[in-house]
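Just one chain follows, in the form predicted on its own, and it is written as structure tokens.
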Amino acid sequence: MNSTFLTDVKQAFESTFNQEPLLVFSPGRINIIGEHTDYNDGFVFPAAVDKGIFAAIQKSTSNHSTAVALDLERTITFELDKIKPLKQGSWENYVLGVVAEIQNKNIVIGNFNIVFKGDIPSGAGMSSSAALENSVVYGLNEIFNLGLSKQDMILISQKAEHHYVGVKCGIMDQYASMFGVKNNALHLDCRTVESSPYKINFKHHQLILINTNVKHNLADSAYNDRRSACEHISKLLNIKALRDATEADLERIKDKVTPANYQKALYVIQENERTLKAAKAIEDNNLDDLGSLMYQSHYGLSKQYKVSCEELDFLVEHAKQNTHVLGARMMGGGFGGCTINLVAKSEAKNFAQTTAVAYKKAFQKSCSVYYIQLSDGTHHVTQTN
């Protein structure tokens, strides 16, 4: 965790508001496997990481609330009884949405001030939005003694994303950010919203993220289109969600759906199976199997679900050429962002360097490399060292 960022938000808060704040760290997340399965009531395998949102928050005695995005050098003031969404894509909607959803539960809060700053790379598919939402709801719960459970808080964060941001996300991002366990990934059942922590022995390997530093514009609309296609096929099958479907079920209605939507549904069914196989691989300390499943996941995301892009596919193909890389795949919503790579520690630096050179040559732009550790979820930070 970046103690410098924590000090930055604390000092900015104290100089701006002349108060001692509550300090909160809310992590971003990775997802080892199980992509686009969460809104199909399926299984996912996320983990909180040591990059996230650092927030300083406290009650305010003024007649309005203030939120300061320190790294953007932007400030917004608002009145609690006049909250409405701003234009799409505004960071303010993550804060305003959480406040609105708390109030929609007939919970009364007072005015507050918040300063936040993050070290989650923008557009990396590491859920900076969920981390921000969780930091706000967690902080408000603490300073106003709202008595919300962590389960309550993640549902508030999710509804904020639905109603104020306009993305019908599943629960994975908020859950992983809130409930993360250090050195563990969470095998999460998105229907019951319950998880089992799996301690991962990476042995002589580590996880590396490589950011394409591209974000193709169709990401949000494509996400909602695919969600709609999955829901349509579930209705045809007369089931609640694709989590309940088998490949045989899907085959029976093949003539009633487009070939493209058939492949999308097939991907979801197969990806669900891969998360169960990944849990077994981690239990057995079999990193080779885990890596193979990651490669299979990327193939499905690229060729069946069609949410990859040229840059992501290039990075995964490059990883495949290196025998020290056990697995790689795109991570997150798609159309840009990061790949996640399971790499031998002894080869990590060389792999990062050769990848950067190859990527620059292919696309005339730079990629970014992040070394990450698995972290605890959203929590109150009592000291800055």
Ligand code: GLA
Given for the second form:
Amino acid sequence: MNSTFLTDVKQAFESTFNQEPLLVFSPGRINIIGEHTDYNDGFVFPAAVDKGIFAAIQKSTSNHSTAVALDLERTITFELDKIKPLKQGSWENYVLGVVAEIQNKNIVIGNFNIVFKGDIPSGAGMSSSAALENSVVYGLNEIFNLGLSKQDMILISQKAEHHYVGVKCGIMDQYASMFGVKNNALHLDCRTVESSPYKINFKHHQLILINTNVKHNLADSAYNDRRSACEHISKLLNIKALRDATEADLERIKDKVTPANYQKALYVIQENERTLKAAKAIEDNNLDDLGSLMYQSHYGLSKQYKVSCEELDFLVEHAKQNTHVLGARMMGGGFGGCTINLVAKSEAKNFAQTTAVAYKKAFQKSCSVYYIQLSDGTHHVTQTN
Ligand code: GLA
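Mind sharing the form predicted together with this ligand? What's above is the form predicted on its own.
Let us now look at the entire complex, which starts with that chain.
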């Protein structure tokens, strides 16, 4: 965890508001496998990481509330009885959305001040948005003693994303960020919203992220379109969600759906199975199987679900040419962001370097490499070092 960032938000808070804040760290996440399965009531395999949002928060006696986005050097003040979404894409919506969703539960909060800063690049597919939402709801729950459970809090964060940010996301990001367990990934059933922790120690291998540094503007609407397509097919199949479908079920309605939507539903059914197989592979310490499932996942995301992009495909192809890389795939919602790679530790540096060179040559821009640690979920931080 970046202690400088924590000091930064603490100092900025104290000098702006003249009070001692409560400090919160709320992590971003990776996802080993199980992409676009969460809103289909399926399985996912995320983990919280040591990068995320650092927030300083406290009650205010003023007649308005203030939020400061330190990275952006932007400040917003707002009145609690006049909360409404701002234009799409505004950072303010993550804060305002959480406040509105708390109020929608008929919970009364008072005015507050918050200063935050993050070390996850936005659009990296590492859920900086869920990290921010969780930091706000967690901080408000603490300072106003709201008595919300972690389950309550992630549902509030998710609703903020649906109603204020405009993305009909599943529960994976908020869950992983809130419930993360150090050195573990969470095998999460998105129907029951319960998970089993899996200790991740790949011995001679490690997970590395490579960020394309690409973010596509239409990603949010494309995401919502995918979700509607899945819901449409579930309706045709007369089931609650695609988690309940088999390939044979889908085959029976093939002539009622477009070929593109057929492929999308097929992807979801197969990805869900892959996620269960990945859990078994990790239990058996069978990294070859895990890696191959990751490559298959990428193929499905790119060719069937169509949420990849040229840069992500390039990185995965490049990984495939290195025998020390057991698996790679795009991670998160897609259309940019990071790939997640399962790489031999002895090769990690070399792989990162050769990838950077090849990427630059192909796209005339740089990719970024992140070495991550799996961390605890959203929590109160007591020390600044
Ligand atoms: C985004 C969403 C998640 C999930 C992933 C894809 O990160 O917020 O709910 O659907 O995309 O797996």
